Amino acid sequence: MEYCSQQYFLGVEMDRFEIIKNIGQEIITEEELRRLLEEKKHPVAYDGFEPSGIAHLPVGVYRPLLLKDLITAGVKVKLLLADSFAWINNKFGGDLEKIRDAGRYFIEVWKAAGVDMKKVKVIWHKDFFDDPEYWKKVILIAKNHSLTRTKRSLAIAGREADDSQPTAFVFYPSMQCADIFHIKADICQLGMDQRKVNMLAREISGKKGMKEQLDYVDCGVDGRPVIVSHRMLMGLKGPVKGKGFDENSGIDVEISSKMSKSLPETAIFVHDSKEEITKKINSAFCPMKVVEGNPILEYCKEIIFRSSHELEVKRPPKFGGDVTFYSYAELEKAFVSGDLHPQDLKIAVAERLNELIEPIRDHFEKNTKAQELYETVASYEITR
C-alpha cells in the first residue's frame, strides 16, 4: 500500500513527521527526520528488548502504543529481541532456551496489546552470531572508538562505570552499536537510556569510509541513522537521586527512577488484577499541583492521551462533579490550578491503566499456549 502523507491519528489529521515527532522526547535531529520521511516512504526502525522476567507497563501497554504511532506514520518496525544480551547480562542464569522463552512471552504481550505483528519483523540477536559479517562490524567499531567512550555508554546496560564489571560488558556497546547498521535502520526507535550508544554509532558512521565498511550508505540520512528517543516511564514512588547513568542531570534522574521489574512494588505489570493496579496507584507519589517528577501525570501523557481522545473524572457533586479532560494540555492546567484533585485523578488514572491493561490479562487466561508461556517465565522469575 502506498503511503500518503497525511494520516488521521486519534481522529486529528498529522502528517507522519508529526507522529514520529509525538513519540520522541528527543530527536537527532528533527531535520534530518524530516529529509527521510521525504525520501522513503517505508523507513526501517529498529527497538530492541532483552527478554526477561514478567512485561510491565513500559514494555507491556507503553512500547506497543510507541510501535503502533510508527505503524501508522508508515514506518517498518524490526523488533530486535536481544537474547544474546540477556545471556551477556546472565538473565536466568544465563540460560539461552529460558531467555528465549521469555522472548516468545514478549510477542504474546505485543500481540495481546494489539500490535499488528505482520507489520512486524521480530529478530532473534543470537542469529548474528553466526553471521562473520556481523563480527567485522562489531570490531570495526570497537576500533573506531576509545574503551573510556565504552565505559561511558554502559548505561544502555543499566549498569554503572566501575571496574568491577563482568569483561564482558564491554563488548555490550560495540555490539549494539553494529546492530543498527546490521539491521539497517534508518530510525533507532528506543529509551532515553540507550541514546549514548545510538550518539556512537552517528559518530562511527561519520568517519571516513565507514558507512562503506558498514555497508550503510543507502540508510538513515546520508549514511547516519536518525534518533527518536522516547520517555522512561517513571516508577510509582516518583523521581529518585541520579546514579551517574548520564552527564546530563535531568536525564541521569530519569534513567535512574525508570519503572524497574527488579522494584515490583514500584512497577505495574500486564498480569496485575483491576484490584492491584488501583491500590498501586493510590499509593503513588502524586503531590498537588505538581508537574515534575509526578509519575501520575506522565502515564497521562504518555499513555492514557496517547490510546485515547479523553480522559473521564468522576467525581461527587460536591467537589464539582464528574469531568472530561479532551487533552493532556488541559488535565494539567486543572491540575496546577488545584481544580483537579490528585486523588480523584488517581481513580481515573487506575480505571483506564486497567482498561488498557485487560485485553493482555484476559489474553494469558484464556489462550492456553499464553498461559502457559507466562507461567514458564513466572516460574523463572521464582527460581533464578
Contents of the next structure:
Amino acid sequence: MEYCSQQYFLGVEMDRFEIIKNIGQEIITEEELRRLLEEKKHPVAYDGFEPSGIAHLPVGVYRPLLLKDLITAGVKVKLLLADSFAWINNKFGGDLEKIRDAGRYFIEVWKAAGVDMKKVKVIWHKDFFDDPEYWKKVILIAKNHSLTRTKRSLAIAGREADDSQPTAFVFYPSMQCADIFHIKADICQLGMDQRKVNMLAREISGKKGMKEQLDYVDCGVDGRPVIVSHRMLMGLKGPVKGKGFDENSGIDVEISSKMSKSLPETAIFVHDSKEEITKKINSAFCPMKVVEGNPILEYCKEIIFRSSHELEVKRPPKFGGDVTFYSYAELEKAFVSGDLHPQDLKIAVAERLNELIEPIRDHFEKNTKAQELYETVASYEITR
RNA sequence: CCCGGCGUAGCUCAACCUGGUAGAGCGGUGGACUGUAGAUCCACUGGUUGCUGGUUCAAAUCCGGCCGCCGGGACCA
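Mind giving me the form predicted together with the RNA, seeing as the form predicted alone was just shown?
Every chain and every other molecule in the complex is listed next, the one we just looked at coming first.
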C-alpha cells in the first residue's frame, strides 16, 4: 500500500487553503491565510527545530506528513535547524558538533520518511551568527518588548522562566522572532508550544515602522506573519496535568502532555521494532468510548487518516468481524458508540504505525552512512 | 576574592543537629480485576549518599581540601 499526502478528503479534492487549514489546530488568522494564498502562489512557510535526541513519532512521522501537505499546497518550506538554540538550551551538554550531528541525523530521518528534501530548504541557524543584519533584527525586536514579555514566552523551551535560569535564555524569544523576518517566512508553521513567540513576532512587526526596519514589508499579510500551529501529539500515557505553559488550561494540558523524547515509555521511536510498537500501543491509555484526551484516537486522526484514506480493523467474528473505516469521522463515531473496542483499534493502529515507520527503520538498518549517524547520535544520548 | 545555602534512588525529598554501611512518595516492572489502557488492590524493583583525605571499632552524618549549582557581598564603575 502506498501512502500519499492527504490531497483528498472524503473523495473531494481539497484546495490549498483547506490543506493548510487541516494542518493547523490554530490559525492566526484564517482570513489572513486566505488573503496570503490569494496574493502569493508560493508563500514561504518555516518550521524551526532544535536538533536533539532520537526521532520519535511527532518528529519522525507527523512532521513529514505536515511537510508533504505544505508542499502539496504549493508552499515553499524552509526548515530551520535551530542548532544555536539547542546550544543555548544545553542540548548534548551544549556541544555544538553533537547538535549538528543530530541535525544531520534528522535530515536523514525526514528523507527516509519520504519528504522530498529537494523541495525543502534546510537552513542551519548558526550561519546567522555571521550576519550582522540578523543581530540588528534581534536587538530591534528586543527593544520592542519587555523583559516580562520575554519571560512569558519562554515557556516554549519547556522550562519555567524563573530568574535563576541562565541569561542566555533571555535571547531566545527575540532570536526566534528575528528568524521569521530574517528568512522572510510568510507562515509560521510550528507547534502549539511555540505560539506565544509567534504571536510576539506578529505584534512586533505590526508596530508602526517595524516591518520596514525588519525588511519584512512584502512578507506575511501586511507585514505580519500568519501563524499555523499544529497540534502536539500526546504521549502514550494520555493527558497529564498542566504545568503552566499557557493560561488556557486546554492548551496547557496539550503542551504538557506532548509525547516526549526524554520519556521513552511514553514515546514511539522511528527505530522501534514492530514488536515494540505493538507493545507500546497496547499499553497506551485508551478509555473506551472517549475521544477527548485519547492518544490512540489522536494518532488515528492526525497520522493515520492524514496519510491514508482508510483503516482496516481486523477482529474475530464474535466481536463483529473485520471492518474498514474510510474517514476519521466515521471511525470516531464507531468508537464513541462502543461499536469499536479499544483493543481492536489498538491492533490496527499498531499495525499501521509500523507500516509508516518501517521504511524509516529500514533505511537506518540498510544504509551504512545513515546507520552510523544514528548510532553516533544514540551514543551521545547515552553519555549525555 | 569573601560569606552563606545546597549536592542522597530516574524525579521530589527524608535521615545529618544527638555517628551504628539509607527511607518515603512519585516513577518503573509483574500479577489480580476489566475483551485495551487507566483507576483500584497486591507484590517486586530501586542508591560507589558530588569527589577526596582525616577522626573513629564504625561516617550520608563529625573535621579538612576540592568540584559543581544557587544566592548575597566585595572589587571595579
